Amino acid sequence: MDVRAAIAVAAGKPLEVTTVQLEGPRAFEVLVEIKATGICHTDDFTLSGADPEGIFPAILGHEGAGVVVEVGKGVTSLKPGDHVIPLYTPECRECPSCLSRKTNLCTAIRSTQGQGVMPDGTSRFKINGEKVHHYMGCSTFANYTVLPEIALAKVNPAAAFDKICYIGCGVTTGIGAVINTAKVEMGATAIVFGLGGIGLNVIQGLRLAGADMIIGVDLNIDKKPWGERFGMTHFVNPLEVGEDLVPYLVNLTKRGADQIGGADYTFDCTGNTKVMRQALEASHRGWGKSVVIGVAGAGQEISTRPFQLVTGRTWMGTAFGGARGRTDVPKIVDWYLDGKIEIDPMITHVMPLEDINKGFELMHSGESIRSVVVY
């Protein structure tokens, strides 16, 4: 079938909106009509050429929501008409990782996913007879796409597609990092570095968990009211503090009899390796946990003095907020419908597929929190 898609033809070039051919679902696969998709920094990271797994040509996009159109042989958990969110981190519930209950990083289709193909090693997308790669197992920058059954979460049909598509990455990653990875408790102190689409959801998660002091750190002063809207209690602009940012943050978090200072939890949402180190060193001696969420470019490394770790700090990483997609994503959609979390204010721009490159421009300029393409 012919579908409309935005193709990444090469690193650093604008997406090309055109018609491509999509083959229907094979065994254990599902054809989905994508109704809306968010434009995420990870898409931009791959498009820039910095992603070591970036393959071209490809149909990017991993933050979507849509409706099941057709199911392949052997599919039992979904049927036509179901509302779904694609999962770039699937949940097979059978691999050693899923069965361990220690991680959400399902390994069932990881190898082929990284190669830009379906589990059988082939692509469902073609243009003029030539293969076009899938992206993160999702490819939501097309109005129809095919995914494995285990990479789809069935969700409440009462939720609007142009809002819950954000749960496919940004919302779940930010809130999940707080609840699943860091396991923040009531009364905690926390610092969030980077108040973009992920950082604001970390702040929202901290508020949900009952954190007491929530410090947002960002170079853009315009992010201050955004942070405050979602629960931030203090704002710090590193440009105003200078090289002494870590001592400043440590001092800011001193409370009562605790004169050591440092946050109970810190979160890097920038992908900047220098900031990752600052986040660790701004966490509390003896028990501080620092969670790396941002993705750095190929070949970049993080470093710190061993002293920071032997004195009790923990450096942690998280992917998709530690969420098990088919199990947890429907719950987060319900949280949204119940008013426990907010999404609507973060959807700052909505556009048709033809304007998708404008969404990337808004991201680069810092004007958007999340741009959403509606088909």
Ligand code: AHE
The other form holds:
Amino acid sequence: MDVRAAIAVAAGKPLEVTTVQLEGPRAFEVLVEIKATGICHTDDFTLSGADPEGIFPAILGHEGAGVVVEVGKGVTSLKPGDHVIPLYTPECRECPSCLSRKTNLCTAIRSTQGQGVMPDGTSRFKINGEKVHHYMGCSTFANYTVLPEIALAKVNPAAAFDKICYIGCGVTTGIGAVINTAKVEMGATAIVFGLGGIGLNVIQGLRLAGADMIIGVDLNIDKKPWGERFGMTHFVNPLEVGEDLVPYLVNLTKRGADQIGGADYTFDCTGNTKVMRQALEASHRGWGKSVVIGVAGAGQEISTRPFQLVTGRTWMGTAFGGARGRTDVPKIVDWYLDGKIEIDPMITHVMPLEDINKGFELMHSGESIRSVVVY
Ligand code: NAD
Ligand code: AHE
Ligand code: ZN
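Go ahead and give the structure of the form predicted in complex with this ligand, now that the form predicted on its own is out.
Full complex below, order starting with the chain above.
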């Protein structure tokens, strides 16, 4: 069938909106009509050419929501009409990783996903007979896409697609980093570096977990009211503090009889490796946990003095907020419907697929929190 899609033709080039051909679902696959998709910084990261797994041409997009149109042979958990959210971290419930209960990083289809193809090694997308790659197993920058059954979460049909698409990445990553990865407790102190589409969800996760002091750090002063809107208690602009950012943050978080500073929990939501180091070093001596969420380009590395770890800090990372997609995503949709978490105000811009490059420009200029394409 013919579908409308935004194709990433080459690194650093704008997406090209055109018609491509999509083959129907094979065994254990599902054809989904995508109704809405968010634009995440990771799409921009891959489009920039910095992603070692970036392949062109490809149909990017991994933050979608839609409706099942057709199921392939052997599919048992979904039927036409079901509302679904695509999962770039699937949940097969059978691989050693799923069975370990220690990680959400299902390994069932990870290698083919990284090669931009379906689990059988082929692509369902073509343009003029030439192969177009899938992306993160999702390709939500197309109004129809095919996914493996294990990479779809069935969700409450009462929820609006143009809001819950954000649960496909940003909302779940931010809130999950707090709840699943860091396991933040009531009364904790926390620092969030980068108050974009992910960082603001870390902040609302911290509010949900009952953190007392929530410090937001961003180079863009316009993000201050945004942080406050979701529970941030203090804002720090590194440009005002200069070279002394870490001692400044340690001082700000001093408490208790010994007056040792550093936050209980810190989160990098920038993808900048220097910020990742600052986040680790601004966490508390003896027990601070620092969570890397940001994604950094090929060849970039993080560093610190081993002393920082010897003295009890833990450096950790999270993908998709540690969420097991088919189990946790439907619950997060229900949290949204129950008013437990907010999504609507963070969706600052909505546009048709034809204007998708505008969504990337708004991200670059820092004007948007989340842009959503509605088909
Ligand atoms: P975004 O562009 O919306 O937000 C980034 C924010 O960081 C902006 O507000 C920007 O002003 C701020 N920033 C940039 N450099 C900074 C610095 N040196 N100090 C302080 N603030 C700085 O991006 P996003 O969609 O929120 O994504 C954030 C990062 O998280 C990206 O690297 C993205 O690829 C990654 N990500 C990871 C996962 C995961 O599962 N681990 C999921 C989604 C996104
Ligand atoms: N392809 C990159 C890695 C990118 C990456 O870490 N992706 C995150 C999700 S970001 C969503 O916005 C992820 O899920 N990682 C786990 C995984 O298995 O990819 C690279 O550096 O090669
Ligand atoms: Zn993302």
